[in-house]
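Next up: just one chain, as structure tokens, the form predicted alone.
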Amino acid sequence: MNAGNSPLFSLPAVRCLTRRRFVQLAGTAATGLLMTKPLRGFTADEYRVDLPPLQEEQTEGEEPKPSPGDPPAERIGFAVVGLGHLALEQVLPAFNACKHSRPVALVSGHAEKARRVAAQHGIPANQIYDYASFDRIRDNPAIQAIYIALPNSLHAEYTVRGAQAGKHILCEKPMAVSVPECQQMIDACRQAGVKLMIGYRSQYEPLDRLIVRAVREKKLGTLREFVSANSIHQGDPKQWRLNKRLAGGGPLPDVGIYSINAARFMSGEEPSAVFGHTVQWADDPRFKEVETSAQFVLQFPSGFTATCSCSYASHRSQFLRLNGSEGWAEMDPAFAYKGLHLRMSHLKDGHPAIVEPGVESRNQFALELDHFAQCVGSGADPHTPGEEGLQDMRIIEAIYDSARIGKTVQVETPAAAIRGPDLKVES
């Protein structure tokens, strides 16, 4: 296989190293998602993810003119439910980078805080709701969709209530705290005739999608293994993520889910079995209710494996490594909101060559918001529907079961499609 002439490995903004430099990690994942008809409204200028064939000798052309997006009045109106750190620091600011979405309402239990936030984002004071009055959103035609950024245990309730109010739902991950709750959310949205999408922002991020493209085009050969860690230091014992009733678990459903989902969407396979182990420091006030860390292995039918760890008591570490028979791809950091770094290796003239693709970064929250807005406007199915979140919850529950009994646990693979249509960008 000669990957040296492939556009994937001949970008003008890459650094090639021909000396041998293999870091022996186990790594995997890259999706074999089906390419389908592009969603209406996506253009290469808006979201340039699939790279055009470029030769190294080509000089830079004229800078493309960015698309202005839809007029504000024609954008899909979102109500943001929950005004915690994620909503304030990521979701609401992301609307400034959106082309098809706009914030039109807020839902919060803190009236004064909501008024301040509404003023900052140009949302009228009469478009603020509290949780008791949440159901009145059904009478507000400006709200077409809601973004649920609440603690995990509240996702199911507000998805069901939002669906019953006739609003389309974009819900943060993890989808819920149990498999039955995930199914309840899917059933409620289906019955109400509204769309349900889970906020797996990494699946809309350009570098992650470049890895997926490399896998599809067999640039890495046959996938062998995936290795990943996602660890942070949770210092505040009062943080809701350390409350099992609110979070449903510790680092496994919060940050470990990124590794689980990456192994699945990058490889395009579903695990058939898992083996898990958890550690809980009961003498630490932070971990009275949830695990401190989790380690797990996902086994796939093809022989591909994913070996992963996550922790709430480690220095921040976010990486993934996907190893194939003819190349590898690694991201370090991975999973972060920004600052991602991708390196890829392939054989060139019989020697390993390492490239660092220079792909323009994008606001991941804006990408997922606009994808969902286009689905709402066009009637298309979202790329990461409720079934995607349900499958991750099946795997998470199996890992907890395995850790409890100390044995490998089988994972159900549903016959129906899990993931929606892939994102196809016009070149």
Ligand code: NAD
The other form holds:
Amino acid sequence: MNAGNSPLFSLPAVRCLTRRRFVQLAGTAATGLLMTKPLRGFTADEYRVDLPPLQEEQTEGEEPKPSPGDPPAERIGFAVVGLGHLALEQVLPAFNACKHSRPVALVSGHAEKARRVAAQHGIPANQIYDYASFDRIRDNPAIQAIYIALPNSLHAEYTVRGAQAGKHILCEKPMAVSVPECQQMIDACRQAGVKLMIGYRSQYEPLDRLIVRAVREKKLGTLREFVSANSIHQGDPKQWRLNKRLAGGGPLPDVGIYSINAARFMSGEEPSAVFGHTVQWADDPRFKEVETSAQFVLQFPSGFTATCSCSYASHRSQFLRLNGSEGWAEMDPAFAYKGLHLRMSHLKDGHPAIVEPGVESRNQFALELDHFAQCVGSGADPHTPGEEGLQDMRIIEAIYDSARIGKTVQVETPAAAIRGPDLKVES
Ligand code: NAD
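What I would like now is the form predicted together with the named molecule, since the data block earlier showed the form predicted alone; can you produce it?
So here's everything in the complex, that chain up top.
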């Protein structure tokens, strides 16, 4: 089979494929060839895992060097607000892979922890704030932006206070715990003349973006359905994620939001109606306030549908499958920080062929931080602005409403743009 004849192979494929990665991928392909059983009626050769073609300059000569990025003094300075798991394990380490962003201050309620973390990341001890002194960031010109990594119900308060202090805001998902709060955040940032972006890291991931490109180029034909699950276990009944006031809900706004956002982002469509269902285990102390799991269908005006589920009481499962009339794209895992796995299928000579595009996953947090830093520096609008978070919150509220009344609920699609301009991702 000549991989070069396949329509999927004209995708951006191997921009920066190293020899080591080539050997890894070749190994994967060989394994695929050996392990993939032929479908009934197809020979093994017709149904095989294959690779995009390698171009000569990518296999020979020196490997391309990534651009070194801005000198530290020219990078956009971020204050990281909240030093929990996400901030310590993902966001702060991601600055090491950034080219336009650097951490310059911390905001935490734990002085000793903040001092230790500051020392680890080269942040001076006098650049630490607590939640009471937070508003003093207004007087600190080194802080141009803040990264909010607090429990969901605190996102609105710190966005508004941050905007009033004149700082640009990069806020974690879910944007807030209600539609009015999301709107309040958008209004506060607009009024203060600062940028607001929501941390939808998957939209900055090269593999997700490859799917979007395949959809736009009609490589999958007409989109028919999206199927996805994002489920994990939550143990400690005392944690904020199981407290309705702090979290806004259970797995739906926390992990189900990834499936909602991927269905919207990949299809480029907005759902016009949703049908939702929730399960809440009455006798489990973890689920006194929030749902154990949620199942929902999003209906899009074109006839495309997204059927999704999320849970706080299931073995980790994080996949998506986007089905079109002439192909599919599948990621499993789809929502992890790393180790994402993408496969695509299309018809070749009337038979299904499966490809594993040789595009490398990247540090999504670094890409997201640098995109926002570039927006702050250039004045451009972020790709995932507050309106993107507001739209997901509208859908989440509609799913809860539907689950409560047992009927399909219509979702309003605003006339104004929901998503900012397309991205240019640097190597
Ligand atoms: P976490 O519980 O590990 O950290 C929360 C931090 O907020 C802690 O440092 C805690 O001390 C602080 N805090 C301040 N006030 C608090 C209060 N009243 N109650 C509880 N904690 C308080 O949570 P996390 O996993 O780091 O999540 C933080 C945010 O990041 C959430 O909005 C979550 O949805 C989001 N998140 C995003 C991703 C992603 O992949 N984008 C992954 C995980 C979490």
